[in-house]
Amino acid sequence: MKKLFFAFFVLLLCQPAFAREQIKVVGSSTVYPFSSFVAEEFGSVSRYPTPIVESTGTGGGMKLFCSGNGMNTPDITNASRRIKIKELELCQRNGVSNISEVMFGYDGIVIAQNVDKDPIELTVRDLLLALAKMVPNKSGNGLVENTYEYWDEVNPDLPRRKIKVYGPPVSSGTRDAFEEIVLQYQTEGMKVYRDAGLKGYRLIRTDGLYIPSGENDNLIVQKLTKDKDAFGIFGYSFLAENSDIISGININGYKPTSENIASKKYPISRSLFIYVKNDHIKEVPAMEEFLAMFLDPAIIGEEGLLTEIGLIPMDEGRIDAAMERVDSKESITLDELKLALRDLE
């Protein structure tokens, strides 16, 4: 009996060690609709179960993804911004060192309102003055706590309308990107911020006029149906999916359209990413097929299915590069990330 048990135990050890069949995905609420769509398609046509996709926000997803390399941790995390240096360092400290960074498309950060409201045009400077915690004083020679309450106080050409903006929380990649593009990029070039030692300032006001509204962007859309004087901030796909009840606001004279976002004429544009744990691929065999489907031009290309729900597609060359990075299991390094972030400055 003991010999039989030992033989059976040896046989088990020799079998492929498939820890699980179901893929676990976390991360960005902006990427969630795209990732969920692919997950449902994958579950319907493959031999594997439909992947679990959770909307945790980009920051929350990175924390879960970087918490360790075990099978109880996510295989993929969605991100509406690039991984931060401190996040990659956290991953590496926890043994998560073999990570592929995969850009799969573009998105615009939309400022939207109830479709019943009269059209309004804003500039990135209007948004800075309305939402930054510290703003230039009336004479422009110093910074003060933001006390603007109405849009016409920010810009006399704007209507007498209360500043009230529903937006993403601090864990959100959408908020990170908004702070970077709308606040940081502008204040880097403004003498009053440099003189105050706040070059690249990116803090949003916390006095109640900007209202963090969770990681579910659909909730912000719903708030705009009831609170008609308010604005909302979220990814372009949510505008594309709800154009019957909300309308996008022109920024710097450009509409938030797929063409303007892809060309970067619309000023609040960004890239979308997924991050993949290559060490999990051997033990979660569904990952290879799932990633191949995700990056198929029929899914993310010019005529791809995800464009129907708001993805702004990359060109064929970038798609090919993304597929090559996944196929070769190319890992992002700290030096590569630092260089890429420096090039954006």
Second form
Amino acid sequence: MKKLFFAFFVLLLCQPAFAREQIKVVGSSTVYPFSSFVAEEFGSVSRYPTPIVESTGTGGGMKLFCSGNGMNTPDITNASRRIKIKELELCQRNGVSNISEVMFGYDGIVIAQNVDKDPIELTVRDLLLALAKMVPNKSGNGLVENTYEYWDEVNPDLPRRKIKVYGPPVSSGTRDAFEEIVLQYQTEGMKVYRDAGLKGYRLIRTDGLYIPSGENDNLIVQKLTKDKDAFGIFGYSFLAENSDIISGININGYKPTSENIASKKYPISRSLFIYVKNDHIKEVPAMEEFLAMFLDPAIIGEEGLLTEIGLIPMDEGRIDAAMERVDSKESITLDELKLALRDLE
Amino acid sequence: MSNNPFYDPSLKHRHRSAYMLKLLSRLSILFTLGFLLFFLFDMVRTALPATWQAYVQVEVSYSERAKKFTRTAVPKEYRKVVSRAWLRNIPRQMEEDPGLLGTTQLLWVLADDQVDQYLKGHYHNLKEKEIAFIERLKTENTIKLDWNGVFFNNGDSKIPEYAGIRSAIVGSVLTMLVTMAIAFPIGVMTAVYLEEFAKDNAFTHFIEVNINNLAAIPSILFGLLGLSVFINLFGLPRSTPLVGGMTLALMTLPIIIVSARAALRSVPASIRQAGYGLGLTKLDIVKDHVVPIAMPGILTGSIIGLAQAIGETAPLIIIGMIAFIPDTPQSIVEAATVLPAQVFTWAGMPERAYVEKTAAGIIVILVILISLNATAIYLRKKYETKW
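Can I get the form predicted together with the partner chain as well, since the one above is the form predicted on its own?
In what comes next, the whole complex appears, and the chain from above leads the way.
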């Protein structure tokens, strides 16, 4: 018995030194369904064990990913936004300097309502005025606290319906993206916000008309079946799976469909990424095969398997570019990231 | 009446108050029962469809081509009806049984989740053409709902019809083994020391207060402790039953200590004194008399602690056990997930077929908890000695 215990602990201590068979993936809960789907495919088709996929949120994933280069750290992290400069700096401080950035598709954020309600058309401007904490006053020369309670106050063309929106909480990547696309992009171009010193303002109102409803999008869908007046904000795949009880709302005249999101006509969408630790490829030989499978057009392409569970596919040129990035093991650099961020502004 | 010296004018009022109290307590019990019944009814109703799973009879041709493009193994019109997870396994089947190559077999195979949901009368997104085809299969009796063995034989899957609870059950068992292997001996020894050996001084009081405090700490803090000590400091592998079990052991320890102490305290002093009178040492008394007599109580407390640990999710999120891990773990140093984590994961899935799986998972947890608690009651009733 004693020997057994001893052998056991020796085994434990030795573990990190060995090459690893099993890939470890962490990161965004939005990307989680996609990467775990591929992980399962990989586990059942290849000779390697199924990769472990953990849903830690984009930020949490980056923290684990950047914590070091040891075999105990994840090999891949999923992200529903680009890596932040701060995160890349953290990575580099901890010696994780060779990271490939791979974009593999899009995700749409939809606004939906109960299927029984009359259809309604919104614009991103309506959403800004209805949901921002500070909005331009009537004469448009200053900012005031948002007191709109009905949609027709925001835009006289809209019906007199109470503003009531269930959406993701602050911790969520979906909320991040929503704030950025619907609020920030607009307020950056609006003089009123610039004059008030609030360029790129992106705070959502907190007076109870926007109701943060937890990370589980199913809960928001359930609420819409009971609360017929309300709207809900969540990921596209939940709309696709529940079209019997909820219907998506056209934004800027475009329906939230796979085609419209991919062509960027539907305005509220974001890119999905995986970040790969190239220094691990030697010790974790399964990684190369896994990535090749992930980026295969049969998986992420237009007819790919992931589109069945709600991924919005990229065009072929971009898929080829993604594969090339992985093959070349080219690392993302701080300068590149800073440049890309400047372009956005 | 007013002549009666014992007449108390407030009596009627007091009786009424007593009656009201009784009524109120009855109401509160009814209220709790109502909630419980509603919850159970709703769960069972949602979970029931998960006991059945759609299967379809189809000609499978094991050709070289099917090995590469598994979809070609079945006739074209069946491609949306047969589960992709089953098709995916064809090359493996052929590897295991090379004799299959070149044969065509009529088999009952797993059907797609949309077909399954259609047959159960739930929401589905099949097209009319596919529905017509399924209706035809129904009249030919080549499609059926049968016992869902898949649910108990498989691990998690992103393909709903292929998802099962087995890896989570094995993960839970392994984690609980680690928890008990650590928490039970340490907990009982601590209780024995504090009750039988320790002097009654400020230091032991200090320990006592701390143990009682530990029992009230939010479980997520134990997860943080597990992360920083076991994973970051000791370098133990993340997401494994070893780390999960150790973390839950910390959480279960105070429960075991407190209940074991209560059990030891209830052993009458006369037993110990009789032992001393016969010239036994402290060790003899504790080992042969006090602990065996207190054992039913200790076991009851431990089982209740175990039941609590089984249902725990919060600390396991932090040490990475809430993850997609479909392979059944073979040892405590392999990545694993646990039952409540599995339920949590399924509850967040967009596919509707997971709704019944989630409910079925909850029922499995409830059954395990009820049987554990029943064991605890049985042990107590059977071996308890009244003094």
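Numbering follows the first chain given and starts at 1. Computed from a predicted structure; not experimentally measured.
Treating the chain as two rigid bodies that shift between these two forms, Y148 and K86 fall into separate rigid parts, each C-alpha being assigned to the part whose superposition fits it better. Each of the two rigid parts keeps its shape between these two forms, while the smaller one turns against the larger by 15°, per C-alpha superposition.
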